[in-house]
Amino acid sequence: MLSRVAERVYWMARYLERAENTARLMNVYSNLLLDLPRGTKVGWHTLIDISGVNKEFAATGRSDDERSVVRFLLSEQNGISLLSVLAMVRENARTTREIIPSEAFEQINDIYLNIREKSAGQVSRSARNLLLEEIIVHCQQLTGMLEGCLSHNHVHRFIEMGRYLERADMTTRIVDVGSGSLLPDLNLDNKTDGDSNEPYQDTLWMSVLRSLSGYQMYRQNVKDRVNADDVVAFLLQDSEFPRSVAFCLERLKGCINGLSDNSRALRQVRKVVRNTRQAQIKELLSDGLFQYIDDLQVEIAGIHDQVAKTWFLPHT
């Protein structure tokens, strides 16, 4: 298998997963603002922070109001927006269409053209939420098609590597929605001295679970009300929920095990697995989860670096 082909199917899967999870992130943030009590002031700048595109957005010189942030993340041709990411899915699929099911490329093309048409111009809040949900459903359908119709060979392994690496990273970003990066920003017009944000934490963490379609699975596994400690532990450390970081890392390890010359990549995956398992969630939440999530994202990026050095980049 040519390294350029492996790299393209890997990035096709990463961009597809990124599109779905960015749509989930935007959707949960919009719904969260509606669920919080009247008078709550949480700026849309937080969504830019969580997405990790501060420099790119700052370069536009725009204010961080809802209209500007949503347009930047949804439909602008900026290499970062949902539309741009779907265009990259389409391009990577086009250049490897001889090794993926023909129906998959046709569906990718249809998704891109459909979303491009619907996201052109102004999009109302209700229409935007419907569009985001449509993107999520389309991405899930395509992921299911690739899983069910593609031979489970090296092509499939690189697709799974891209999918689960991106999913692990994006799950940590969605956890950030309910972490200390958002809670300090809660500012209520009718808030009195001595009030805390505690009454609103359940709403925050319930929205986080729903953004990952994980609410029912959480309720089956955790026999307690929704709370920060259990939600973060579930999304980072649960070995059976497909969108938890622990599950994604185990699937990554399985994919890498099936490839040759895998020692460096496996070493990095095992390091991240160890750090995830050993995390003391209650202590991290009391001391500030933000730094831990940042460090975890750096370590996950390190897995990609090892994958690229081993199988994509030319050996020197």
Given for the second form:
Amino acid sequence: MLSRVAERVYWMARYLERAENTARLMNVYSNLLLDLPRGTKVGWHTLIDISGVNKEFAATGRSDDERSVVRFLLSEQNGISLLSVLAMVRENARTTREIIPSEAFEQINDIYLNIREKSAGQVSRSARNLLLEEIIVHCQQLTGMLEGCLSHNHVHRFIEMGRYLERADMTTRIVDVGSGSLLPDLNLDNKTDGDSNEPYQDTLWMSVLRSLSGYQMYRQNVKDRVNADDVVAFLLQDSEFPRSVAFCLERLKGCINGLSDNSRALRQVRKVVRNTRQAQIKELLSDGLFQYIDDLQVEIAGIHDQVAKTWFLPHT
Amino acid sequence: MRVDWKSYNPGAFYDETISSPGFARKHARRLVSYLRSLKSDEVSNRKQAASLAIKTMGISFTVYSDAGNIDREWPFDIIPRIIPRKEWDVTSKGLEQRVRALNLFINDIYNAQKVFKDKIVPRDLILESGNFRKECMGIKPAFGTWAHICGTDLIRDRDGLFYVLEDNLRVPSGVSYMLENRTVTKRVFPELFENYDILPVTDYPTKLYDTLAAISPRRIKNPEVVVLTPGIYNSAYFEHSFLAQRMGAELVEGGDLVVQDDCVFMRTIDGLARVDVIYRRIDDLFLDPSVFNKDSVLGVKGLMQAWIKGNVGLANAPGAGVADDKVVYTYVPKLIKYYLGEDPILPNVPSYICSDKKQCQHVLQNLDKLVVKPANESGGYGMLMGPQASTEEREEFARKIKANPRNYMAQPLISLSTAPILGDRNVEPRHIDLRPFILQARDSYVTPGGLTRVAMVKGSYVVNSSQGGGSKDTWIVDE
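Go ahead and give the structure of the form predicted together with its partner chain, now that the form predicted on its own is out.
In what comes next, the whole complex appears, and the chain from above leads the way.
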């Protein structure tokens, strides 16, 4: 398999996963805002924070009202919005058309054209939710199509690597949301008593799970009411939930094992696995989760670096 | 819209479908009556279905500009063009004969040069050609084949006979559209296929792979064949990727290849892997920056040396374009006689060579009746359409011809035949040509039919997709 092709299918899968996750996040976030009591100082800017695009948004000089944020994340040509991400999925697919199943390319092409049409101009709140759901379904169809039509060869390995790296990264971001580090102002204006926040804390953690389609699986698995400890442990350490960091890392390891010259990449994956497994969630929740997640994200990025160094074309 | 044949009138031109208004040609009768039988909304539904299919299948060609890339959908008309098999069999033989002679000619130019010594073609004409590559002198590619893939443009004049308009021996494109046109027609008009025995076109990628594999220097079972593309910004990128996909070959860019010890390798995730045959879709001058254009980033350093040493097969061979010069074209009937001792099966369009004083005089005196073409342009650029040109344009061209007569040839305005397209309200006649593809190495193969290109604008003769041309599915039909 050509190094260049490996890189492109890897990015195709990463962007595809990113599109799906961004759509989930926006959808859940809109719903969360409806659940929180009026007066909560949780603004749309949080969505920008989670996506890690503060700098880019600030550069536009716009205020962080719903309309601006949504447009920024949905339809602008800025390399970040859902539409831009889908365009990159398509561009990477277009340059590797000869090796991905042709029905998959047709699907990608179709999604992009469809979303481009629907996201042009003003999008109302209800239309937006439908659109986001449509994107999620389409992305999953495509993932399923790739699963069903593509031989489990090197192409498949690089697609999986892209998918699981992106997913692991996104899950850490979403844990960040719940951890409160991004929602310091959940304390309501008229209430100072910590306990009275609890129903909203639960709402928050439920939203976190929902954004990863994990609520149902969590309930089946944990059998306890939604609480911070268990949710964070579930999202970081559960070995069976396909969006947990541990699960993603395990799949990554499987892919890397099937490739030659893999020792450096494997070492990095093992390091991250160790750090996830050994995390003391309870302690971190009382202090240091923010820093821990930050470090984790850097280490996950380190896996990408090793993958790129080992198998992609050297960039000159 | 309903299809009404009574008002379909191609005038004095040869029409592929009807012999006179209201009378279908024998091979087209079932097509004509089928289209007539369609209900109004059905006609427009099919038309829409076709354009939707083209959109989702991503059949496109790309026009890139500073303002951004425009990925245009492939313009397609849903009414197929039908050619009777009996007629095609003769045409096909003529194409094969032509390419055989052209390959002998190119091989002769770069080796013994008997054709000059026997005064068939003037030596200067060839050595001064912009497509002559002195670097190729003395090279003997496998089977003496230089042009492995050839696209020859045919037109029908008023007499209804096929004439050769030009040969494309460098990197002819369009074959993927020929294949996709069939796929789309099957999607939108499956009923039509029940009425006809149509020769399938689908085995082209297999034949192409066999042709390429045959020139592998290593005699191994599955030689590594790759398609070398200039990349996504090339207007024919769709085709490059399509052919690679259908052949199961790697689609590579210059940066993927590297030459070591005069052998070509590609960079893979498992390290370097040997490449045996390159179907290159980039021009000669960009192939190897150490030999040709030094600034080329599309090519591969050392590629020519690897080829010269016989360590890699290149299709088409560098230098093959010397024979698709439009002036050289005028000699092809003579070359067929000279190399094969046979009479040409397919006639050329009558042509005048400006490097010949007498003929040049005739051209200059009749600029208002002739089409003048430069020797080395393709895509329909740089031509003078005499009858439609303004006086100023003609004068400017006269100056160009006088300054560089070698670079020009002229032909009388040939009447391209017409075929019906589905217009906004009814079927309407439009001018068409035909580009069949010929493969040659150990064996020869001619596509059954080819790519029918359509000048979508009423009365226009310009069929090039870069200038608004469209296309049709082309059927060779057993009667």
